[in-house]
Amino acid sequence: MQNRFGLFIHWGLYAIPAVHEQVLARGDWKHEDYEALMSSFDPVHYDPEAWVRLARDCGMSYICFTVKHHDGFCMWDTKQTDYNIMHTPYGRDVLGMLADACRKYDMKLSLYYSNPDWHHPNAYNALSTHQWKAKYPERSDMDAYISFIKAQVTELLSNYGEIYTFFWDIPPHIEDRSINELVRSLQPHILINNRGFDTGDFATPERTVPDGDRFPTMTEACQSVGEHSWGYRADEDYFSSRHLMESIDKLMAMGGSYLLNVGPTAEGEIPMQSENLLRRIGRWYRRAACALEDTSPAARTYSLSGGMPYIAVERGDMTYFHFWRGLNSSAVTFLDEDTPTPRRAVLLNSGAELPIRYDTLPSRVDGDAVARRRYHSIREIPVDDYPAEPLVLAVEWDA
């Protein structure tokens, strides 16, 4: 997996009450009341090409779509249950429409599939979490439910073209390697996360920014634009663009992919505040993308002035310094005597080339309190011009 920036989309019946994607459980709804939402789900403004163009404009290269969340409602034309989008007033295969749009714009498509299913009669799994709203806990039959999962996986991976990744959700704590073997038999190049019925291919930290400067394994982190919900919430509290960009910058500099989630409305539209956040982040991301995608850890360590955290990565002849929390001064000084000589430095936030100086610094003195050593410094960094963005420096060295 190359580290990529992607759009996560949580969309389903839960968009109608506009509270939370788990409103059936967290709102303690009766099953019959929640399932009745199917009769009014009619997203007449759904335009998958608009979603894909938005993702592309923001520098994203894939979309991960929730085909079935914990409520069990299916957002494709499945033959395994009537509890699906085809039995709503809308009556169209929204996944198929999205897959067509992704192919048109060369956007990779990934699928999210929930292991808990609060509608299926046999899905209760006492070994797992998120089971409290199972409709028929007394009828638990995991063999029957796994057969249902396999039938649905076969549909999803046979009918919608090439799928980039498969995102299981909520580990079942049951090992059954045959399920991911089926996934791979249907899509040999697919990548599978670690929340399914075996270890899978990649880890999935959620709403966290791990410590460290490099992931030990293939990783895809995810976060939502909203603090409380992944699905559409009418009264959402949105994260700041600064907070989201910090996490994207650090996690991708660590070598991970990053899924940023939005929840479309019941009418099929991405809320304007979500779209504005995406576009603001996208404007920064497109300027910094060369330092975020397909990089490797810097071959050496650097001691820098200022004490601000950073991660250094390389691609080709360039070293990129990610200051995800910004800088506290307008200069970055290389303190090690054996640091190579920087020939050129560019602030990716603006594209501007920055001056490089080699001179003594009065604030740094030797044992006799005299400033003697000369230091290479990248100067005149306009730190106050980008208060809401992580700063990324690109440095080219003398041979």
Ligand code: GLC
Contents of the next structure:
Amino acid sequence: MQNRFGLFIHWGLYAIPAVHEQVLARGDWKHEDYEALMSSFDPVHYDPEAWVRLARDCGMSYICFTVKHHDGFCMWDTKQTDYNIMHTPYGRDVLGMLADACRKYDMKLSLYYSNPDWHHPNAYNALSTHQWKAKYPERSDMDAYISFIKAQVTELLSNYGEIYTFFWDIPPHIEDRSINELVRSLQPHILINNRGFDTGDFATPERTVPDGDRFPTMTEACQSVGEHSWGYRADEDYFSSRHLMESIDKLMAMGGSYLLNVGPTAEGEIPMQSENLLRRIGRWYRRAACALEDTSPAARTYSLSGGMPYIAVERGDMTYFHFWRGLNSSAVTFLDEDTPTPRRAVLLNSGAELPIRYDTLPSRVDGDAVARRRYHSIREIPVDDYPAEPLVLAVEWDA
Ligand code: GLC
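With the form predicted on its own already on screen, would you show the form predicted in complex with the named molecule?
Time for the whole complex; same chain goes first.
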């Protein structure tokens, strides 16, 4: 995927109880009580341009918005059900407003759509998970529900301009290629994730940092700023910016894209703690972005001193070393003798050029002969100035 860093937004009626996006099931609410939230949804502070500017300030290039979560409530002017934003006191198409804001700032827009639907009378799917609160399991009719999905997808992909990716949630375990075919017929350039009715285009590791140096297939990882919920939670426990930056750096260096999630409040505001976290991450990301976007895996391997984990990627004659867990020393030495000669090294965190030392050391005693090996070290890396950031070294080699 070309766009590497995106903002995930989980927003819906569940912002009102402020517990979890699945509070209807997790809190075992009665359907009537949950559905009644609709009569008080009035996000008077909703300012989609502010959300888009925040994403842009953080170096993000797309926003993925939950148009319908498991609760079945629709955040756009859908004609397929009255259970939607137009029938709240707010009464405005929040997706349309977000799409306009994205267009204005050249931000790409992606849509999240849940297959489980705890409101639609026919949506119960015995083959899938997350069916806990299906409203009428005894009225399950997947043909009818799939027709509803197709009608909604047609609205979503016809009325809101260009859509970048389509994020199905919770695999239905029903193979029906006609659904993604419809998606592609409406939006020929769209990328589709692997949680839908066929394998789609890209994988979606969630809340994990996988081992390895490279994803085998197109991948978009996702994670939320908080530990417990994707939707707004009043007493959320937030991850440290250091933890999030480490996973962003590692996952992106592995070639993945990364969706970082926030849950706006019922008033329509991104919580201050989330915004502060995003901005802190954004300040690092904007310095590291050139070492992540538009790069490919390093063609050769390197043996480096210090033993800290790293992933190397490259573009042209530059190699970028991502020390996603930082460094334990102010020097990095290339231990293989056949490593090319570094001509210039820059720590992207500071933008400062670093001195390179060429050294020879005795390495082997064979009778009286002492072989000398050449080592190149990048030195004076101000590791203690960036204790909470992944460190990224840009190295240019002698031709
Ligand atoms: C999980 C959760 C869902 C959340 C999603 C984000 O599938 O069930 O609530 O929206 O992750 O990827």
